[in-house]
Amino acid sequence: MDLEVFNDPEIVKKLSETIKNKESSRINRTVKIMHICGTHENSIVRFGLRDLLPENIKVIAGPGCPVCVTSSRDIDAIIDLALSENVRITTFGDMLKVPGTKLSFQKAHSLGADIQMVYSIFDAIEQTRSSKKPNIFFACGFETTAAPTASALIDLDIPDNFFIYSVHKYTPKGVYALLKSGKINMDGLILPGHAATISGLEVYERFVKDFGIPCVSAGFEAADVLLAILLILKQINSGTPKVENGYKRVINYEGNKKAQEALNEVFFLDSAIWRGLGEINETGYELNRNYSRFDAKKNFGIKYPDNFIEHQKGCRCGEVILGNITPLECHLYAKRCTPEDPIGPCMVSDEGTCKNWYDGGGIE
């Protein structure tokens, strides 16, 4: 399919004008709509979406950067690990820069640890089959990437070496305890694009149901994000929310069963620590019993450390990973906290929001 249709200016600017003239105009308050998937916010920034809406539609962005969330607990640990013992890292490039209490990755490579960045698990894999050591990855993302993971210790001969530190963490359950727990609020509700094709959209029923809120999944490209949101304000207007789909080219409403059963084979889900944002029953993936022998966890006997920072002082992703401040809030945001120097987690991916909006000149 052409995506070319989909950033068609004249269309973009028929969806901008729709929401201008017909929706937001019956709307007399600030309608804040939520995304939680980060490359929604490289698209929002890229095509620069906010500056076609009306002042009382606010886009903003949560907890949908899996990096972001990811505990300088599991850091701190893995990277005492690789410093301590005789054994392989690989993780994704962009967890590299991410900090933990003391030490990023990266900063522990440079120590010695033997850290590398891979660009999936079969890249981590393949680079096991050359090495005599233990290799762990660490394994990073949603449920977008938790399927590969799953497929791969499903179908593939795996190397004796082999094992995986899971951070994988479970999207819908995460935003549903966030938002009953009154530390997320909304309006509407954008669904990711990527994981929900996994999860599907059936999973997001509850929120209709217990909050009232508007659920809509979108693409990433410019017109995909602003039908998403014309559709939320139909739904509001309307008074009548539901979960919609605005993105059926790729998803649809059972997701995708092989990847699901894939999933429930090698993992349960346990809680896990999302990071600035507390502990969340049910949202982290773990190694299933039958495939114990890959987890580093166990098979390494994994110590946390008692104490541990999940953001240095001064520093706000916490807060920009709830919606509630923008980067500019942050004193430190392209000051003292860059790309190339973050001192929060925000900072460092593409689906980050402080790194989106400073790579697309959000900068005072």
Contents of the next structure:
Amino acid sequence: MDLEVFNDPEIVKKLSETIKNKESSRINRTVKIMHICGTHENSIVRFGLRDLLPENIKVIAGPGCPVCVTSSRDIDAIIDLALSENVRITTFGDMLKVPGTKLSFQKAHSLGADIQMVYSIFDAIEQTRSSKKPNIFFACGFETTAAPTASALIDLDIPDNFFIYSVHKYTPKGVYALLKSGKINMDGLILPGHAATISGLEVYERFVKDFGIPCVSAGFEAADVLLAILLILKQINSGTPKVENGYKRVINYEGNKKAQEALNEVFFLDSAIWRGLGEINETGYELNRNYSRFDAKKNFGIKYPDNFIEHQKGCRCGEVILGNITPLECHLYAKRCTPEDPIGPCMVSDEGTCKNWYDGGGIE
Amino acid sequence: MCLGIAMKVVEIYDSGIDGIVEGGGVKRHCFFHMIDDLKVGDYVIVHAGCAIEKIEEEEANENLKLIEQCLLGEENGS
Ligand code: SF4
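Let me have the form predicted together with the partner chain next, following on from the form predicted alone.
What follows is the entire complex, opening with the chain shown before.
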């Protein structure tokens, strides 16, 4: 199967010309198109797609980085536990440098906490087999990562000393709530290719119904992203907003049923704190009663600090995540805040907007 | 962390729920429990050690057709 064709320079050029000459020229205003997936930002920066778009088409990164929306409250709580009890914490590499109120996982590690990086929940489970102490997997990620967590708990033989601290979040409800509260606004939404593989597209119908926003799913090659932008502009021009599938080779409208069943079996949706954005109902995956033996929050009597700080003074991650400013508008960007020494979470993960811009050379 | 990558299934273990995938010259262990009817040679999107969906050849062609249609509309001036 030739998937490289979705990066064919000729196709990419034609798509960008069609966007420019045919669709955008018919719109006499600035159109703000938001994506909500860190990997889309990565593709947009890597392929230089913003340079291929006309002046009046702005593509903005929304709340699409799970690491960036993980609250300091949870980071502080698990670090406190790691420093006070004989436990091992495992988590994804992207989490390690994310600052909590005082410490990051990496700094806690240098103070003696047992914190290990893993690539997946499967690695975390394997590591636990050879460990004598309780191992707690700090499980971060949207539905794309929550589904593997759920499947692993259902299908695998899991050692008794393995636990989960879930900070998994459900994207569609979070973005809908932010839109409803007026915290974010947009003229079109690029749906997250891989998260939507799990959730399916139906959950996005109410974005169209309630806000009249064109919603198009997209893959991660250059032509995929441009196709979604083109389809959104076509919908705007024809006045017929709808949910459209621009990533047919992977996404089914219904989503991945097996993954959805696993999620429903293992988790329920509770209110969750999104870093810098506050509490949002029914967006946090918490373990169901039948799986509570894995729940670190319950089994270790996690105490939440009340005085946690989401963003350090001067860090504008909260506004970056909402797409209200670009990283260049933060005066710490690339000066005091770099991937080596990040001040906010958006400069840490490969899905963080500040990190993507920094790596892409947007440092002037 | 959330980067999903297209990879080819090169081996499925007897359990049926895991095996080996390959992409860009790299081989990796992968879980398949979210996908039915997987065969060696199929392409999947791998995310955090787990295949989250199969890439359908037929749908990939349709995907390409959708792009072509959008571009053809341009050339015909429609
Ligand atoms: S550049 Fe750093 S300090 Fe500024 S918003 Fe981004 S992460 Fe926060």
